[in-house]
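Below sits a lone chain in structure tokens, taken as the form predicted on its own.
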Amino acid sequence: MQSDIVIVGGGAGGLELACKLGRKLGPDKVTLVDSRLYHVWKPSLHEVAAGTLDIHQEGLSYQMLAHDRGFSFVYGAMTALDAAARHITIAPVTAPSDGEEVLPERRLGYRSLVIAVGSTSNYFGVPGAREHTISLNATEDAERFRLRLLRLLAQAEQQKEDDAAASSGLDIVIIGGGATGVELAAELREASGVYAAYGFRRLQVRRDVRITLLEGAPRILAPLPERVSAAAARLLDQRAIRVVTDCRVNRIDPKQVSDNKGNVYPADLCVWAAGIRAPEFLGSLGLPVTKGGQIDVDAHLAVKGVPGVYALGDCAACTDGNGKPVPPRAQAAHQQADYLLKTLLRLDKGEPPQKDPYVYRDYGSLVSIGRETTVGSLMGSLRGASLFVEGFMARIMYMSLHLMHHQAVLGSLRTGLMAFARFLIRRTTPLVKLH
């Protein structure tokens, strides 16, 4: 197989690529490789985690992408690269009932190679953080956390009705006060009401459903503005949720994680949001890697000493103007999508790439706090200028971030046809999937 663009990876960056350009080239000319069938906005896995997002009904088909938005789609994971040859390899797809091949071993070469495979979890060593933890990296970590969820919230249930005095529930702890984390202990606790309508009756939820958010910083969401963290810090003590700083995690165990200071947290389920690095594979593909397993990349995204290959995104060691490193957000990994449009078009015609380099504009942070409020800061146009927000404006602008990406996947009128059909959906099913 061959391609003149290949894209490894169907993130919110590498996704977004591969659809502007399927429309400008062709399928022909544009390939996308990925290891899932469908996608899903990653900043939303926490609301699959809880239930409150279906993603039956988010996922959206690659193939279905591919068909309607000009690209080929290529399905497997990337497994090795022969940079002088302009080839990667793919490995085999089997059915996960049997094990049973589906699609073989397969090359595909390349003209230009983008490599978007975003991030995976740093578990810095802890001891039963891999073993014990759900990190929610895919779509089949929050589904598994989801079912995990249903099934103890079963279990309490019926304690309760065994005995009505049993100091039964549940116990949730999140590792990790970033974004992640304060996303997802607000969902839970506004979805475990939910549940509670639905069946779960005797259980008092703020009472039956502990949840407890470790961060190892003084503060939570320490990369942004006080205010913002104690905004949030606020919303959550309001709903309930424990909040412990100052907290380094040094063991977790099948039923408890352990601090350094001698803490034990009860955890009948527990997720690992405390960090991130890129995944194991690429430091095996012979390209430039920096000590977190990034791919180190020049100026204008193109990976240092291997020509025609590209990366984007949580995958990059990419600095800003200022030469501090690019967060690993999905805005960052959007402007890196649009810089490389720009330079494989040019490409594309003979042209030699764009002189100017990639410079990262940071417009602000938006944090979930639940279904009604969001907490944030957005960046004025003068350096260091922020703006506080807060409740239901900021709520429809962290909405719009998701109907943006959608946009640019979709088009206008799939969005907005889409964006209603969901808003109909949701007065006519359930609150929280509940199979």
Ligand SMILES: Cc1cc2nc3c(=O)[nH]c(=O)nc-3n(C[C@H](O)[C@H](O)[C@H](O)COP(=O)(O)OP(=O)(O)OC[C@H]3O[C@@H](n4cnc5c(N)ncnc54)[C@H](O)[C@@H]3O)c2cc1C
Given for the second form:
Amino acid sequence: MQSDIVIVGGGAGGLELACKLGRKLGPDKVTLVDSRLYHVWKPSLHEVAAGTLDIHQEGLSYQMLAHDRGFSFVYGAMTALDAAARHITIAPVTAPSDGEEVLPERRLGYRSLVIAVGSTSNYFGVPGAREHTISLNATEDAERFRLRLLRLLAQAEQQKEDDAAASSGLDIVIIGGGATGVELAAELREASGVYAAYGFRRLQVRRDVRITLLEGAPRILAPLPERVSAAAARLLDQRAIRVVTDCRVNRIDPKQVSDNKGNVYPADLCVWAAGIRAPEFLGSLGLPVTKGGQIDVDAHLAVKGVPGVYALGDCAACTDGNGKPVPPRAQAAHQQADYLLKTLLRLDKGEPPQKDPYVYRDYGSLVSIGRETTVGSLMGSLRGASLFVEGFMARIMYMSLHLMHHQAVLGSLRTGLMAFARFLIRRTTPLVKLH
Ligand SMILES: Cc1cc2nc3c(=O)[nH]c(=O)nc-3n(C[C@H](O)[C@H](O)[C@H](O)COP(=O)(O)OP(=O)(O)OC[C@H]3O[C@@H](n4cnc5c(N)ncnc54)[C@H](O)[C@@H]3O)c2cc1C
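Output block for the form predicted in complex with this ligand, input the form predicted on its own:
Complete assembly follows, chain above in first position.
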């Protein structure tokens, strides 16, 4: 197999790039490779975990997008790269049910390769973290969390039925008070109320579904302005979510989490949201990588010393205009996809790459606190100035980010139709996924 442009990873950045390039150059020139068959925008995974977003409604089929947006799709995980021969290797695909091989190992040649494979969890060597926690790095993780939550709710409900005075219930511990941990905690609190309404009637959610958020820094949302952290802490407190800061987790067992001060937190369900790193296989490709495993790229997002190879998004280590590392965010992946779009279109016309380097623009951060409100800061055009936002309007802005991604992928008309269809569906289906 051969394609002029190969993009590996159809996430927040890679999929937008494939759709935009496909529309211009068509399926003979543009190929997307992904290890999954459908796309879910990663910033919505806390909603999948809480059951408030159904992946079977939300997931966008890569094959459908390929057909509609004019690129080719290859299903399978990239495992190796031969940069001299300019081809990648894609692992065989086997059926999960019986392990039978569905697709063999394949080779795909390229003229330009873009690696956009995102990130995975960084457990920092904490004993038990890998074995006894669930992360939110992939749709399967989020779905696994949801099913465990449903099972634990059912068991807690049954215990209450057997003995109304039982002091049972369940303990959920979230490790990491960054945006992922905070958003998940708030979403779970709201979802637990909805679950209770759908039949878990003996559970008093504030008392019986205990949610604890552990953060190693002195405040949650540490990279954001203090005012945003304080507002988020207040909103979590109002939702009966216990927040413990300055808490360094040093061990995780099947039913509890311990910190370095000797505190122990009961945990029926434990989420690891304390850090990310680049996928490990990147270290075996023969590309320059940083200590955190990210691919080292130059100011034009080209992999240093490897002609024809580019990287974007969470898996790429690049700096903003001031030499600071670009944070692993969907907004960075989106901007980098737009930058590489211009580069690759120029190369297609036989022109040299853009002279101007990639410059990251931080438009601020919004953190969702349940379905009603959002807090965050928006960056103004004045240097260093940021505007605090909270409440319903911030919520509308947060939701519009998801719509903007869909618009880049599906186009305006289909995004509008889909948003309307979902509005109607939410009036005819349960507010959380119950099966
Ligand atoms: C719960 C949560 C909330 C977040 N909220 C925000 C937010 O509010 N704002 C924000 O800016 N950012 C947010 N983020 C971060 C944001 O999701 C990421 O920074 C962004 O998705 C990175 O985009 P990407 O294109 O680099 O990778 P991803 O979007 O992670 O996509 C990677 C793709 O690569 C594919 N892939 C992986 N390995 C292979 C392989 N070997 N071969 C082929 N395909 C492969 C995967 O299947 C996936 O489709 C959040 C993240 C989480 C988990």
